[in-house]
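First comes one chain, alone, set out as structure tokens in the form predicted on its own.
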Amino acid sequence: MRYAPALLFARLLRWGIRRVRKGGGSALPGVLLARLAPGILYRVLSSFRDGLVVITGSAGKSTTTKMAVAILEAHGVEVFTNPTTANILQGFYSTIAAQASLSGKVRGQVAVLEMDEGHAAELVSKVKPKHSVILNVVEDQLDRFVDPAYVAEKLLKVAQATTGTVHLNADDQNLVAFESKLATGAKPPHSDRVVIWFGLDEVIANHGRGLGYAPTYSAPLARPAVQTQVFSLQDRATRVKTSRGELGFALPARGSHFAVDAVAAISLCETLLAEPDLALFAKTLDEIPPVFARGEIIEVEGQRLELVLVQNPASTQLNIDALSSNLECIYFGIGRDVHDPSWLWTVTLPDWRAVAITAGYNANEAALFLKYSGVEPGQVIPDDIPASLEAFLALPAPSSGIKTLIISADVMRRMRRHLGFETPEAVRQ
């Protein structure tokens, strides 16, 4: 019972801060049970029968996460997880803060968590995980990471603390050049380490603008042998290809990036199970609603609204090349978060005639992107969620019926508090 005292502190925090605010209570928790009881994380953590699974990359943890946890359920598994997206150190003490027993133990057979970039490699450094999953490296924001090179090194140290097997993005220069170092550095103590593979079609991959994941300016490494990829993807409609067989899925959200964390969940769940059943992956996947505001359709006052969240470069192009050319009614929202908005001006925006309201912190920068992108900025409303929402809810309906909100984490997190959306799982498509 030795933690006690510190979750029955960071609870009531919680419970106090919900009374206050709907949906908060994500952090402080976790900030104040750091500070009263900082070995219970890597205690927790290092407790799971069939050990700790990191996901990490620059984009897509969040989904391949969900989809990892649910095929694993969907097979009889108890998983411990961060839901809430909070990947990062406090997060992960808030996650124990809200399902830890009194005496600090937490119910699941394994623990499949998702985990930004800079805080895996921390983590990874007291707690080896027996898996992990790595995604990508594309070009952040210059005020998080200002390098990619920085971001590769950072996941190189997850792929090396890990014991069992380490999964990677075939399409990926910059985990390919991964093969050769994890042949050669040295290994963690009673290590077994196996690389495994994922990737799509190299024409899907390649369609479009790519990928969008970050240059190595060096020499291409030959592409590693794939066990599991996508080898068609039409719109949402997905086929995957593994060592077992086939199996097909509608994707959560349109996109090759969703297919790029489809696959990736694919690959780790075909390791974690001792029988996997194929058919009961796809059915998982076809059932699976997106990530909050990852292609998420909710609906406000009877009208019906999709939710696109943007975080990078990379991510905006992505998501913004998924969508319909011929959107008619456009929210823009650009929030605190984006620091440094200058690399809106490395994203080509469709041949839209006009964003209905373009809202956020950055709200003016924005606006500014988007008139010299040739794109109408509409009604500018800096800062004000609730009012520009108000706005956008206003106006007319779409043909499509769907009314579409490009916005970063800031804004979103802002609308949904709003709206009265208390966790991430409040809403479903």
Second form
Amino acid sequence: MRYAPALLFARLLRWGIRRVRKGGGSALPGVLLARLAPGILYRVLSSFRDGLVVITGSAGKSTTTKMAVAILEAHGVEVFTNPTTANILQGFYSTIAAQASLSGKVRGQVAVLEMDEGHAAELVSKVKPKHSVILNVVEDQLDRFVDPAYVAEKLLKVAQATTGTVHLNADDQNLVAFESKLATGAKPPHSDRVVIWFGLDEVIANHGRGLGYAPTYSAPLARPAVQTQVFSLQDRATRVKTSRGELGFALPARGSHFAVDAVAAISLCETLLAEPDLALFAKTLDEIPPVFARGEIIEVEGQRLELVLVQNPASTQLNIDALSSNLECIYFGIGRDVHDPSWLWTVTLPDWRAVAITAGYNANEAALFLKYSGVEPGQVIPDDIPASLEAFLALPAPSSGIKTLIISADVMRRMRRHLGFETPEAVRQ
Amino acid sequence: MKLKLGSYYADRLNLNGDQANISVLAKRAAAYGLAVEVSGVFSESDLDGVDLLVIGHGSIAAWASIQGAEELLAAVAKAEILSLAIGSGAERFAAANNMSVVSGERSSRFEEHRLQIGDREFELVGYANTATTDLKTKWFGQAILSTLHGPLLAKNPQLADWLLEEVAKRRGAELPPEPETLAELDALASAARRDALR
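Beyond the form predicted on its own, can we have the form predicted together with its partner chain?
Below, the chain from earlier opens the complete complex, with every other chain and molecule after it.
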């Protein structure tokens, strides 16, 4: 019961904040709990019968985690996981503050956590994951990570700390380079560690602009033998071959990067489950709703809005490429979360003539980028997200019936709050 | 008159949108009525006839893959080619030409730099993510070296126009007065500079 007072304080703080602000109250209780009882995190994460699973990498963590958790739960496994927005250390504390009993226990046979790549490296120095999934290295958050090489170093630490299976993306040369570093010299408890590779068929992986992983600019390393592979991808229809057989399902949105997430989740779940049922895998994946505005369509005031997340150069390019080419009504919003908007200028825009509204904390730089890219920025509305959204909703409906919002996470959060969605996952009214 | 803008390994030195500086120069040159040719530079032989060379910011892996970078950057300085080197491009340019720089604690933020070239003074705003503490933005030989990476010229059009003016002058021409078509871009640049320093 030594954590009870800290948990009680954190719980009360959460309750108080949520009374004042609907959907709020997730961050501060985590800060408080981390301050009052820092050890609780490591104790909780070490307490699961089937261990800790870390899902990390530059892009796709949320979708992969959501898919893996859904498959496990469909098989009757009780899973402890974190919400999409809480993938840093403070977020884990917040999740514990919300879910732990006053004795400091949380329910679940296994913990499957999405982890920010920087925080994952720090956490695994204290709690060794039994299994890990490492998705990729992309040029992301360089204002924080500086260089993709440093991201790869952090992810390697996660792989090296893993005691059971490490699931690695065979299509990312940054991760293929891990093979030699993981193969030799491992001592207990790492001596039984197994590396399992997943990936896409070569033609699918190289389609269009490819998968957008950080280039290594060196002679390609030989692709490792892949155990779980996507061998067919037509629009959203996906077929995967595993060591146990084949399965087919529809991705939650178009884009080969979602197929990577799915095959990573399948690879992990085949390892975790004693009796994996591939038909149930397929049924579960078919029913996965879009994650946190990656191509989801929501209905607001009778209008259909397609939300596309702007997160880093590679995924933004892939998400924009996956859109229909003749969009008629576009909202472009770059918020406070984009600390250094320089990377926007690496993105090649389609042949849009104009967007209707450019908004967000970085609206002026975004408008400058659009204009130099030959796209008229329309009405530029910095900062006031509710006003910009209302202005967008007031525009006449396009002939396609769908308006498109290309937005960073900060803009999306502010919009959701304005629209009264209480959690990031609540997208439909 | 056709201006030749050189871009050093454009496909590798674009980590933070640094090649946007080339498209900004090309777009503004076109607005001024100047014909422009953008040319890739990979070795010394590609420097022939280059009026202005842009050296962008690249990853550790990108620089490791470029053979002969040090020699080329020394040759650029020796040949007194007007250049803009930014981010790690500036640091490499300085190192290749024995300009000493001091390293310290890394900072990652928007910064305001003052650049003096002859009697011209520029107040520049851009994003720096560097451990080089004393370089900031400097005029070195015939090169502007700046730790401000990314689309520096987009946010600082006065520097873009000075570069075009200088190139035109070296070709015996004059840059005409700024056309009205650039007014909206300049207003957005001004707003983006203001936002960056909030």
